[in-house]
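In structure tokens, one chain follows: the form predicted alone.
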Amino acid sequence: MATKNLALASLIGNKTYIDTVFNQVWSQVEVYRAANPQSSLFAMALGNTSQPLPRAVVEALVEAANRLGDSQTYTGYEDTAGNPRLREAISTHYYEQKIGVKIQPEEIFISDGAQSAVVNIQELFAPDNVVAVQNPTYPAFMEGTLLANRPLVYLECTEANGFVPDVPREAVDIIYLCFPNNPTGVIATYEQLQGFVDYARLHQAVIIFDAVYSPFIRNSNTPRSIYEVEGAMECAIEIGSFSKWASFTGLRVGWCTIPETLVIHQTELGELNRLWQVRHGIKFWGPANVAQYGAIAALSSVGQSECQAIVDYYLENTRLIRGGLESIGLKCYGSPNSPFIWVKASQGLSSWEFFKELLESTGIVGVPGNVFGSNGEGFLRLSALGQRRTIEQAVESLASFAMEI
């Protein structure tokens, strides 16, 4: 007889990260609406963008669409590793000449967006890997793991640390890292991050390094990749994504890098690359190959110069939120190149005593802290990624709460 899945039926009830914000925060934001129908809401809960496609991504979307209409130019399925035009184009113009590495076309694998890549790439792994995972973290991260019902450790993510961890103290196998980091805005050096790849290598351990913020780090002597680190080519597979510097929220395109030369217990040189095109055919298709051209064009040289302005446009959204936070006294944390910001309750308030008095006082809604870990208690995550007005009434709406702490 068919039996359910146990670990899928274990996260059933307010357990997972989108029952909880669509079931208790949002929740709560309605019943204030209810109460308050006059009064504005600033949604800074979600990471979802509000800026458009950039203008040469929307011109290849409609050429790649006229193409698919046309039955002397229309093409049927992709590649199953994503579209060799826009493999060579994240490994010529993202690797290389934005970050300075090389990577080969064939390590690279196009995904739908990063959140189905951070989850599945769990099935390259023997089921009993012990998988580590920053606390607070992303969700995916964590709920990945338990729906895999693997072993997990948490690395503590603290202020006394800057919310960056140290490495792990026990053996682990898989470890989860993401910087810029979501949900704390913070950003790891290469030394920190160096620590990281000494222990995988020493462990034959493996760090899932998940950079989709990393388009939004200004500073030069900050790592954007975790292959600018000595020795990451030989543990570390990253994850990256055009969802929020190219606005493809909606389009969902994304990418996993697996090098040559990552090699784990009983693999050789390229197994691991191997065994991600056996799944990769069994398991994914691709994105949809309109989408696929969008991305190509993002990533040419008009396109490049149409996303710095989207990411330059949510900076100055973080430095707006953060100026106004601080203005009234609150902590923030976090980087300036980042869009989200890590702000401490005032007066000792719990998560979700504060997120419901910033509500209630301001009208402006973000996501409470322990939603991502144990160490989120007492922090709020608001997202810088939504459109400048709202953004701008949002901090004039903090001066009610200044009266308050």
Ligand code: PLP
Contents of the next structure:
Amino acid sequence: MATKNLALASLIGNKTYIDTVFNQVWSQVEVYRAANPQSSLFAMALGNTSQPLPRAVVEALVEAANRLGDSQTYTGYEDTAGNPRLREAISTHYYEQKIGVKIQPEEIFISDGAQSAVVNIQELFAPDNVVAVQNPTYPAFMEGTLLANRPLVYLECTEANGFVPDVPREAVDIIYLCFPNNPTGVIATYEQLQGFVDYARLHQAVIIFDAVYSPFIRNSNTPRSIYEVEGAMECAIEIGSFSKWASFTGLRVGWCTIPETLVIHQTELGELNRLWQVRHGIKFWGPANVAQYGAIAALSSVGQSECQAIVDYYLENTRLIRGGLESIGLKCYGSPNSPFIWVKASQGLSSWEFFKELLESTGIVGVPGNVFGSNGEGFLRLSALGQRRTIEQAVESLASFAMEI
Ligand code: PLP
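Having gone through the form predicted alone, I am curious about the other one (the form predicted in complex with the named molecule); can you provide its structure?
Okay, now the whole complex, with that chain kicking things off.
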């Protein structure tokens, strides 16, 4: 007798981030659109990218597709942990040259973006491990934990602590950290991350560090990788992605770094890395080889400067929106080190009230902050990953909102 997965069934019906955005946010947008057919709409809800792929990536994709279409150069299944050249490129061009840390290519596993990696990585750990997640943060960490039926505790991120949590007070085993955090855009200092690394080493816990937005960090004295923090190679897994800074949201390439030196309770050096290799061989044989060739090109010197232009574009969008919001007296967090603006609701409105008011007076669509965790109540997240024209028009439309606040 087959029975359904109760953990999965418990997440049905607008209980997940994606369903909430697509059903609840967009149903209100539809109502607004029906009532205001002439009005402009500025979609700044999703963290979806708008800039095209860098030229170097497009050329590599075409070349790779042509190689697949030629019997002389055709290739089929490849290394399940990912293209060795891509693992090498991440090791050299990302970790060594950009961040300044030494990560071996064998410590890097290529994934189809960060989404699957941040959730699947829990399979490395025992089912009773307690998971800590920031509140608010990217909902996949929490949803993946509920799906795995693991105990969950929250690390409180509030205005009072600048949205960077303290280390857990209770014993936890797996700690998700995301900086720059989605939705707040807030980054953590060396000292703050050192506190988590020290905690993890003391308690034999593991940190899962989501570094998807680290290429957006412009502060020179802020860590862009957890491995910049002393001792992190012994207690942290890092997850990266080509999605936001190289326009790979549709192509789907990311990675997961599991250092050989990472050890948890009753494991040997290199064991977790080998376990993940086994898991890859059973469940995942890597993303499309064409996409991986595109990722190699994104890390070439030409590719990197094109990607830099993409990040600069989004950061300028962020600066423009934040400037517009602040000029009408709204308090914002996050930028300039992320493509998100975390706006405090005016007049003590709830997240959904503020969402509605902003939509009705300006046509701007954000995501209510409480969708990212209870501490997001009273805030709204706006994404700056859209087209510049949309951003500029959205900023202009704020004038009508200013009249109401
Ligand atoms: N992690 C965070 C913090 C994100 O915001 C996102 C996407 O928005 C992801 C992971 C998933 O990214 P990817 O497109 O690489 O799967």
